Each structure stands twice: as structure tokens, then as C-alpha cells.
Amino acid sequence: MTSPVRHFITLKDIPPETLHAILNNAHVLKQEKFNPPQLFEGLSLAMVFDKRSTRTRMSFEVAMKQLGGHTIVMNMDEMQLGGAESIESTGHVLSRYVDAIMLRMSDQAMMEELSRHSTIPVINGMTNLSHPCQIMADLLTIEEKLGAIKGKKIAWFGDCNNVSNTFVEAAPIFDFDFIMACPEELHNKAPKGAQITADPAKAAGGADVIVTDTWVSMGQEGKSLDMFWPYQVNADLMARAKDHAIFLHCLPMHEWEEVTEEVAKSKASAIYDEAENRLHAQKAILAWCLEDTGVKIT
């Protein structure tokens, strides 16, 4: 009998123990940065956007090459998805060029959808409902800063989007305490089972790591920002963290609005090396998905 295929598309739906698995092989990967093993030699990535990209380009684009793979790089407008061509015949006709596919677009269910009807491994790069490869990106930052992630409280300021929702996720996954702090008219906004505070000190309060993010999101320009003031993170909140705690920012920041250039570019800012650590935590994702065909980390 032929096993599942290895999708990751949310955490929830991915056994704890291996996520666990996979951050400990992005530190071990992230040692050997200067010297990667050939893992993913004659394999190939296809990689399809509908949004616009820098990191989830160039980290997957590198991460795949890096350890001997290959890509191929796709606009929704360059291929039949979503046009004369359903999900369904695209799934079955890219299981047949490629190893696996990673998709950023804005649909969550087009993507679930078309990893059941792919026989190869289907890769969130982002929707507009979650992000899980930023969040294994940035507990493997918090890990690398602070030691292990069990036991840490991470606090969050403004919006409720995706990476907050994966956040939430994930905090019951590897035990760690998620606290968000929004304006009181978004609450409903946030996933079941979510802490949320309106009271933006409460929330800083003996945090180890603070982390924002745009509070205009692609396709929200326009928006009101009105609402988000008391959330920007500035130096009397990050006052109110932890002597060590970090900050972290998934990138890109609107300067200076989210969070003030103070904090930016603090010592305690973390914002560049969780960057980095796109890449590494997306090789080891890349090679759990892959281990079927013989990809193995020593």
C-alpha cells in the first residue's frame, strides 16, 4: 500500500512529532549553510504565485538549489489554473513533470483542493488564511535566540491575519503561550480558541518575543489605520517585555507605521535572521515532503 502524500498545507493536520522533527532538522541544516548536502539532487520544485514575492521566492528558489534540486517559476497568468483548465487536471498534470509544488495564492480552498487531486507533495507558501512556513521560520529564530520554545510567551500587536491564525495554531503544537493584542472590533476576526486582548500593555507584559506585522495587507490599500495606533510596537511597549525578549516582523514593514525604526533596528530586533531562516526551515520542510523519494537528513 502506497503511503499518504506528504502535504504542508496547515500545522494542524501535520503530526506533532514531526513538526517537532522538522525544526530540529532546520537548525542542522542552518549548520550546514556553507556546505549543503545534495539532497535534492534530479528533483525539481515547481513554484506558483498569484501574489507578489521576495522571500518566498528567493528562499524556496535557493533553498531547492542549494541542496542540488531544481525549480520552475509560474504566474497564475502564465498557466490554465483558474482558466481553461480545472484544479483537478492541473493537480494530476503537474504530479507528472515535477517532485512537488509550492503555491502562494490568495485561495486557501483552490490549494487544498488541488493537493487532492496531486500524487506529489503540495507546499503552503502563504494564503490569505495562514502562513506555515513563516511560523516554522520563526520558532526556529526564537529557538536559535532564546533556547527552546516550550514555555515562552510571544505577543502579538495589530491586525488578526495569517500569521497570526498560524500562530495560534501552533502555539498548542510546541507548547508555547500566544497572547494577541488588536482592536476590540476585530476580535471576531480572530481563530477559535485564540488569546486576545484589547489592552495592548497586558499583552506585552513578560513577553519573550513581540511580533507585528503590515497592518495593510495585499489588497487592503486603502484601509484605515486609525484603529492601529495603540498597537505600533515602540520602545515603551517592548519596555514592557522581557530583559531579552526579541522582536520579529515577517517582512515587509510599512516604515514606520507597524513598528517604530527604533525598534527595527534594535538589539533586540530579530527581523533579518527570521528572514534567513526562510530558507532553512523550508529546506527541512522541503525534505520531509520529499522523503519518499529517498531524501534523508543524517
Ligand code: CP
Given for the second form:
Amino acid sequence: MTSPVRHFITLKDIPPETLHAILNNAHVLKQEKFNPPQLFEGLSLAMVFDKRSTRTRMSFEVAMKQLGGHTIVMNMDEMQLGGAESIESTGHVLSRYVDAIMLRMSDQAMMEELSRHSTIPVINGMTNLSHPCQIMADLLTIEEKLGAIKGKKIAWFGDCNNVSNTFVEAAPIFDFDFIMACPEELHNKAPKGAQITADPAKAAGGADVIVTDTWVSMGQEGKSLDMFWPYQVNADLMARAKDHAIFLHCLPMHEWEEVTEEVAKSKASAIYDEAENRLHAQKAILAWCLEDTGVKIT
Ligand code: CP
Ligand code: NVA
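Take the protein just shown as the form predicted alone and give its structure as the form predicted in complex with phosphoric acid mono(formamide)ester.
Once more the chain from above appears, this time first in line as the rest of the complex follows.
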């Protein structure tokens, strides 16, 4: 059963027309960045992290504050949740203090459980399985640079991870082509229905967007990189894409493993626009989640 509370945890649980509207609102709110509407006056967002973060933490905090709201941030190991208190109790208690919760929680099932016991929206700030806020920012960046996302070819290189999983989920919703080039031994980690090849040249051919992420997601430190080197994004790979192709990376980069310095610092690289767009995309996500409190983008 769909929850009446507007959680933003999994793209496929949100109606496609809502996701399109959120993306459009992100464009609008970006245009208003120097004169931000005070949509969140009197509203508070709790943010809880069980992993490091620069972009997610900063951009949610700035998004709330620029639009007139407040934030409170805690690391999970400082909370009773990390000790004796249950997820259920935590959901009930936070719902009595704030208007929405943003969680970076490794275990997605735990996040979903918390959302079932929250009477306020829960926003996914990344789990081991997904990173929907990142993908909304990436789509915003692609539309800014290349126009409508529909029909674009987005080619992914390297690991199968939370970010690629969410691109796979977004592709049919936004009607773009998403192809992954990853080592053969990882193909069973890709979600059902994903287009996946072991041939990086095939994936890059005619692509509008070349995208990668670290080969070592948080919590996987010490893993061997041997199988990944043929999937490094370098100038040869970029040359196979369309002339106007852009390069994206959610950051943080592991310099210079998954991408060469030459590509990351090239004119095609949109990585810092992409990082900025976390801010604008999340303002639109928050506005949708908080609509029941009277928030309305006009
Ligand atoms: N891209 C991203 O989520 O960055 P942080 O880990 O710094 O939040
Ligand atoms: N795949 C990376 C994304 C970081 C934003 C990780 O999970 O660490």
C-alpha cells in the first residue's frame, strides 16, 4: 500500500508525473537562487548520517536555510538509535519534533522501516542500494547542458553500485537510454532489466553523457581495483561519445582512478554544476515532501 506520507526513498514508488514536476520545479528554483522564496519558514529538517558526507549534508542544510527553514544534524553513533532505541521508536519521536527527516543510512530496509513509523516525510540521502537525490541532480544537469533528457544515451563505467542502480530505475521513468559497462564478474550485481556490457567502447559509442563513480564505495575500502582499469574514463573513451557529450561524477572522486585528471578537468566535465544542482534538486524534493504543511511553489 502506498503511504499517504510523501516519502522520497525509491523513485519507482513515486508517480512519474510527480518526478517530472519535481525536476521542473528544480529548474524554477535554480532560476530563483539569488532571490529564494521563503517556502520553508517555520519548518525543520532532521538529518541523520551513518556515513561521511560533504555534498548531501551541505546541500540539504543550505537548501532548508535559503528557503527559510531550520536543520538539525546528527551522526547515527551519537543517537540512541545506534544503542538500545528501536527504529520504530525513533520514527515516532522524530515525527514529534521536526517536519521531515533526511537519512543517509547504509541499510535501505532499515530506512524503509523507519519511514513506516514516521508521520512525516523520510528522504533517502543514500543507502547501499540507492541514491535518488543524486540522480535528480544529475538529470537537472543533463537538461541544463543538453536539453530534454528524453531519448538521450547515458553510458556508465566501472562498478555496479547505489548510483548506477538508481539510474537504471530512472531510465524508463524519464525515457532515456542507460547502458552500463562493467567487469563481467559484476554483471550479476546489476538490477534486473539493466542494459549491461563488458565492452566500454560499445557503451561509450554515440553517448550524450559519460558517467562514472568511485570503484570503492564507502564501506568497501581495501578492495582490489584490478578488474576496473579497462573501465577508466579517459580521453580515448570520451572521444567515442558524441561531440557535445558531457562527463558526470557524483563525487567524491578517487583521483585519478575511475577518471583521468584530463577528463575531470576538461570542458566536457560538468561535475561541479552537478554538485551545485544537488542544492536545487533537493529544494524541489523538499517542497514536494512538505506540501501537506502548506508549502507551494508558485
Ligand atoms: N555525491 C554525494 O552524495 O556526496 P557526499 O557523499 O559528499 O554527500
Ligand atoms: N557509490 C558511492 C557514492 C558516494 C556519494 C558510495 O556509496 O560511497
